[in-house]
Structure formats: structure tokens, C-alpha cells
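The chain that follows stands alone, in the form predicted on its own, written as C-alpha cells.
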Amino acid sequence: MGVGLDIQGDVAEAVAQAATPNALCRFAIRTYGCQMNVHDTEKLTNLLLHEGYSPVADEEQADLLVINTCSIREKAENQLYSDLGKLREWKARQPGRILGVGGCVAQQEGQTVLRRFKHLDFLFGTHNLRVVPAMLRAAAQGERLSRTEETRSLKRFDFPERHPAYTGLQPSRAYLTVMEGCDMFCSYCIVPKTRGREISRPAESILAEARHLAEQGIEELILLGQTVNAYGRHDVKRGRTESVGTMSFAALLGRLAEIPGINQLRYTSPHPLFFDDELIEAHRDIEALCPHVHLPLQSGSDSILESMKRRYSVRDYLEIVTNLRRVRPDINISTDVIVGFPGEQEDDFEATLAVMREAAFVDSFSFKYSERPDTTALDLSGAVAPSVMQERLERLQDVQRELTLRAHGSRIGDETLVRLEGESRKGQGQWRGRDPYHRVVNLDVPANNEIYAPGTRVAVEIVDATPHSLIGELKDRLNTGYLAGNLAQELLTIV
């Protein structure tokens, strides 16, 4: 539905006569969130790069801002509207400027966030990417259009091939989405709402993207979907997974890791619900897919993660942790934690932090309770005092430091191989990177060589340790895949 303009069916059919911007051709995007907003970003600058804009990196260049927003928390949401208010300079300083919001706020708010920001001239929702350049040309004819509905279509998925101009986060390193949406309705959770329910992407153009990506230097594949592990269930359980073109997710990491070049496989963000035997075993079967998993908890207690709606157990959770150590004893887990919501008592408080340790998780993201619109913990009595949730936020993350110096200490004489990103914090010749692991590991590199660059994979050993990172020596340059198993002796060997 269009503000200003009834636009019904595919706006890119609607206005495929209008106008191409003529002066309209830089592009600037500001994204929060999760990765599936980055991910959303990337799609967005390649569609962008195929209608001929140039992206900038500096926004007082840009002709055209995007803001890709997130829902997830009050305080993400808050700041859209902050930004907005600012960007009515930004927008008057050059008449022309085209300024338009996305992402997970604008599916949930739609036409509201238009009408209540006179100088916003489109908004998205997260099914509506691919229209984007439809609405810009209809936006240069001074239409202000909001598109929010919901698609069940397949097409929704349908991108072109990366432009030749378009380089993503790293060289060698790419975001896949698998699936979308979630059917699970957790009570404090926004996402069936702004994403919409579960719907997989058939194989063989999941396949048959990552032999592109593998074509043009991709080694590491990151599978993205909210509930990433749900990816085919509905068909597996129904049998019919042959007619719709879908697998299991484990079936599906089996084939990808058959890709010719693809070395690394990880994936983001699972359910415990969705954790089966396949799946458990493919972390020992499948050597590109790497010691780490992201397995969100929530709470580590019963009662509270009841009412979380999260269908699973403290023992349930416990249970899965120690299978990925059984069949990978090297496995690092990292997890996502809720403190303060509605109802939790000191104990289950205590509790959570008892799991914390027995999980012995490397890292955590750990938040305070948001109230979100439309879920049913809006209901749910024994609201929790901000000071004291702020309060349990500290003792929880001192523990976690805690937890992840003793994770980290413990990889001192390790050699293991990390994917370089670029420049640490500290500059100064130290880069960073990312080892199969997923720790972040700052390492001096020789200055002014070529074959050090972002993308690139060297063979590390672990001097130091620090709460937040590794500190490694460079050993020597590789171009070997990932190898599992005992990685340290595997090196030993190759080095």
C-alpha cells in the first residue's frame, strides 16, 4: 500500500516506466541488528550497484541514505526515530536527497514511521528488499510509498549475481540466508512478527549461490535464517522434501561442504528445539564445518524459560551441550542470555548463572528484558526493577569474563589457523582475524606485503590471552582447507 500512490502487485511492474534518477546515483546505509540485517545490506547494495548507484562511504556525499533498522529491543528502536529527527538537515542541505528506512522496525511500524516523518520518502519491510529500486524511481517522481507485506513467494529469496563492483564484509568470507522467518512465538520475541513464519529455501539455489560465491574466492559460508537449524523440517516430517526441493539442515551442510573451494562452513543462529542426532553428528563428520556453535539459552531456569515459551529444558539444553563435546571435545559454544524478565526471582537468577558455568560458555550476549509490541509477555506479571536488572547484568558478565579468560588461557601453545580481517583496534602493524573457532585473535604482520591482506589464512600460534581476544605469532602462510580433528598436530605436519 502506497502513501500518496495505491500501488498494488509487484512495484517493480507498477512503475516500470518511471524515470531513472539522473543525478541520484550515490548510496549510503546505516544498518543495526543481527546478521541477517547485514546480510539484508549486502542484497541491498548489489541491487543498488545493478541500477548503477555508487555506494560512499562518507553520508554527506550520498544522494540517497538508507537506515536497515532492527527491532529486537525498545532502545534499536528508539534510535531510528533519533536518526530521523537528525537526517532532516542532512536532507535539506541538497535538494534531490532521497532518504528511505527498512529492515525489521518498518515491517513492524509500516505507514506510522512515513506519516510521522514528512521527509522520509519510502520505508520497506523485511520482505520487500527486492522492490527497493522500483520504489527509488518512483520516489524521483515524488511518490512516498510503504511496502510491508508479507510473502509466502519464493521470489522473495531471487537476487542477482554479485555485481563485479561489489566486495562484501571480507574478501573470502560470505552471508548465505538458508530460511527465514520463525513459528516458534517466544513471549518477549518481535521476530515472527517482523520476519513473518518459517519458509526454506530451496536447495539447489541455496547450492547453487555458494558455487558462485565459490567461483569468485569465497572459502568460508556463513548459513544465516532465524531459527537456522528449523531449515526443512516441515518438509522432512511431512515427506516431501523430494516435490519442494528441500533437505535436512545437516544434509544440507553435507552438500555444501562438496563445494570445490568452500573450506569453512558456519552457521547462525540455531534452536536448541531443532538440535538432532544428524546434526550433532555432523560437527564430527563434516571437517569444513567448524568447532563453534552459537546455541542461545535464554535462561537457565525452568520456570522462566517456561514462560519464555522456548519449548526445551535446562536439561534438554545441558544435554545438547554435551553431545557437541562428545562427538567434538574442542568445541567452543557461545550463547545469548536474558536477564530481568518478567517473574524471575533471585534463584532463577542464581540458576542462570549456574549454567553459565557448567555449559562453561567462551563468550555470551547477554541483555536486559525489552518490552516489545504484541508479545504475549506484555501479560506476564512480576515485572523486575531496572536497577536490579542492571545489577544482574554485571554479576552475569563478570562471570562470563570470567569463563572466556579461562577459555582463552587455556589455547596458549595452540596453533590453529586464522582468516585475517584487517587492522586490529590497536593499529599500530597488529591485524586481526578469526580462527575456525570463532575467537577474535590480534597478530603483528609484516608491513607492506602483499600476501597479507584481508581474506587471507595463516597458520597462528597462541602466545596470550586477554578477555577479549588471543594473541597469536605468525608461523607461516597457508593455502590448505580447515582441518578437523586435532588441528594443533594437523599443523605440526603442514607447517
Given for the second form:
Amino acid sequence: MGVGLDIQGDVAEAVAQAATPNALCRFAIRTYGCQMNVHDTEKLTNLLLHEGYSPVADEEQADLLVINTCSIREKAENQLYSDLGKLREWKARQPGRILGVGGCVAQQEGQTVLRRFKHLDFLFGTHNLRVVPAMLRAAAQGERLSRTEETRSLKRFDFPERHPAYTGLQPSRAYLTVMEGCDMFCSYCIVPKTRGREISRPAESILAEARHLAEQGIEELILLGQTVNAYGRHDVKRGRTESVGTMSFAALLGRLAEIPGINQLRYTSPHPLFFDDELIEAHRDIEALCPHVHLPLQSGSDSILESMKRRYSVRDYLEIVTNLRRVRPDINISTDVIVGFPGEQEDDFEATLAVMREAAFVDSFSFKYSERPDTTALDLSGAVAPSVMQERLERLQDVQRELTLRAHGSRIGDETLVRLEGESRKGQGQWRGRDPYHRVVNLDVPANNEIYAPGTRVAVEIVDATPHSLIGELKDRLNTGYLAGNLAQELLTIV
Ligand code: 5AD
Ligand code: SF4
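Would you mind giving the form predicted in complex with 5'-deoxyadenosine, to go alongside the form predicted on its own above?
Then the entire complex follows, led off by the chain already shown.
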């Protein structure tokens, strides 16, 4: 039995001799956190399918359970410890079960977690997804391994093509990693520690994956990166894009939009500092680029932005909003805001509310500041009392509700395209989908009609609005123009 050593060198080699895993092994993955984590889970699922494992929805049926963790706030990190405590019984109920932990907490805490939880079999960091199959073989032999070292190798972007049995989370939409890591070191944020240094993936590798996805029926790509629009910035600055194989982010968007079959492009999350004119113009020139940008603001007070080390002012931020609206008047902008950052006074908070109104955000994710290990904000004075944080969060969310309702109300009468996702929570023939602005649209869809499948885009008129979603009505029951391939041709002939 191993003792939780962090193996240096290649785990794949170290465990190559181990027996192959049981081909009937069933696995489940619990995922916490952001889209990058969701996409890491997708990558891991695909890897495990290639290894002969099969996914199960019910953890009770699983022989292997992986927890893909998030550590952005303390509460997310604590979730892991609570899960692991409860999973002692899961593990004991069936001998031979394997339990693994990956993601940001694994990267942050490393072997400490393996030492503390004896029923945990293996642990892997955010750069080590590719070695999980090898670690599993070792775990099946009773080894307890952890692998968390950071790599700058571009191989970290290489994953096998989608396994025939792989079904993405959403038909016709897919995540696509373009860069990873973050070099910004905002004073509150643990991400530079958990995801490592910024690195851009070669454009040819991104385009090849996009082409392959398009051939498999993917129409919408969601480009992912911790500071996604920083893509290629170092190479552009040093004039070495050709030798390194990157390009500017806006140029990458242009190339992706040229791929036959790709009709919608989104990206998350951009940083205001890298929102250059070329990217603004891309929103004017690239038809496939959706008229929605999620642009984290964090605070509407210059002095707080400075102590957050965000490297832009409120004026810089609002200038981006104005320029985006100039080129795309209908654009929807959403944001992230932190309340209760150390030193935040009532007038700083009120400045945030004022910026929210001025930017007229369609939506926002708001968080109470949470202290994270090894971040420079820990040295700041002026802690805000929990009750004040709570009160500010509620006030901010009230303002957002009002802004969202106003934005939604202004959409009534609009005609838009909605990509169907599936039945809405309400069920009873009601479906839910998303429009190009990333708003949820609920609508009635005729039952047992193969035209209306998840992933299809349909023409819709917005007829009503709530603070959470829009209500739509199908415009054109056949929607032939929006159907792909033969079915569209067939219907066009009939019509
Ligand atoms: N406390 C609270 N919120 C945080 N975020 C990042 N770090 C912290 C923290 N320490 C928020 C930011 C970021 C979003 C993903 O999470 O708003 O944009
Ligand atoms: Fe965290 Fe700032 Fe990097 Fe975003 S830009 S991941 S908030 S350090």
C-alpha cells in the first residue's frame, strides 16, 4: 500500500504495469464551481469512456466516484470536506469502490486532503487530468497517489476526440478551452494559485477541435479561459504569434466563425483590461458572435478596485460598455460583483449600485467577500461585518431584480432565435431554451414532434417577461430555415 506520495515523473509510467481496470467499472462525477470545472468533468468523462468505464447518474450504482472541487470561496471548499465525511459510508458499503478528488481544492491543498481522509484513494490537480486513467490503475492495486504539479506543457490541452458514447451536457453547444490560468493576481482571488500561470493554446489545435465538433453537429461554441480575452496577448505584444501559433483573441473569434456549421460563439470570462478595440469591433463584424458579454465589474468604487488590484477604473469599465453599445446597441451585459471587500464603506457600495444602474446590467452574480489562503487581501484592514455584507448583498440583488425586469420587459414584442434545451421545470409541454442574449426563454412546444429536439433553434416572439426568464411563442411552426442537414432540405421541399 502506498502512502500518498506525490509521484514525481510520469505517473503513466510509474503505474503502467498495473492491471487494467475492470471494463465494467461504472463511474460518477460530482462537479462544483465554474464552467471550466464543468468542462474538466466533460474531459474526464471522455477520458474514462475511452478507458472502457461507463457513466452512471446514480452514485449508488458507481464503483468509482470523483469529486471535482471548487475553492473560489470558503463555502465551496468546505463542501468537499463535508462530502468526504459523508462518503465514508458510500465507500464502506461496497468493497473495491474507488474515491478520487480533483479540481481546485485538490490543487490548493494537495496531499493534506489525502492524509486527512484515509478512505480517499487518489487526488489530482487542475493540470493533471490526463493522468487520471493511470492513477486509477494504481488505485485498483491499492496505491494512494496524489499528482498536483503545474505544467507549462501544451500537451495539457490534448485530449482524445469525443468517444462515440460521449454525450455532451447540451446537444449542439460545446465548451472549448482556448487558454488556461491567470496572471492577474487580484488581491482576493485564489485562481492564480489553483489554476496556475496563464497559457494560450495554439490556434490550430483550437480550430481543429472546433472543426471536429462542428462535424458532430455542434453549432454553438462557448470559449473558455480564466481571462479568456487575454488569449495570445503576450505573443501579440512580442510579435511572435506566427512562431508560437497563437493570434489575438478577436482574430481567433473571426477564424472560428468561418467554420461551416458554427452559427453562435460565446466566451467567458473576459477581463476589462484586455477588452481592446479589436474585440469591440468583432462584436460589430462577426455575425455569429452573440450579443451578450459577461464582464466582471467586482466593484463600482475606484478605491476598492485599486485595493482589489483589478487594474482598471470605473471610467475604463463604463467606456467598454459604451463602446459595445455603440457597435451593438442591443448587446446584453452581465457581471460579477463582490460586496464587503475589506475597506468597503457605504459610499463605495453606493457607487457600485450607481454603476450597476448606469451599465444597466441584464444580470449579475453577486458574492460576499470570502477570505482565501495566500491572497494579498488578507493583509488589508477594514473588515466588513457579516451582517453589513448580508445587507449589502440583499440591496444589490434588489437593484439587479429591478434592472433585469426592466431589461426583460423591453424585450416584449421582439422576434428572436431560441436554442431549445429541453423541458422546463414546469413540464407539461413547456420547454426552455436560450436566446442569443443568453436569456432563458420558456415556451410551449408541440409534443411528439421530431422537429423540436433539444439543440434545435426555433424562431420565437417574446410575449411576456418575468424577473427570471422570458416567455416566448413559436413564430414559425416548421422553422425550416433553422434545421440542419437533410431534414431541413426535406421540409423545404414539402413546403
Ligand atoms: N470572495 C468572494 N467572491 C470571489 N470571487 C472570486 N474570489 C472571491 C472571493 N475571495 C468572485 C468574483 C469572480 C467570481 C467568479 O467569483 O466575483 O468574478
Ligand atoms: Fe481571479 Fe482576477 Fe484572475 Fe479573475 S482575473 S481569475 S478574479 S485573479
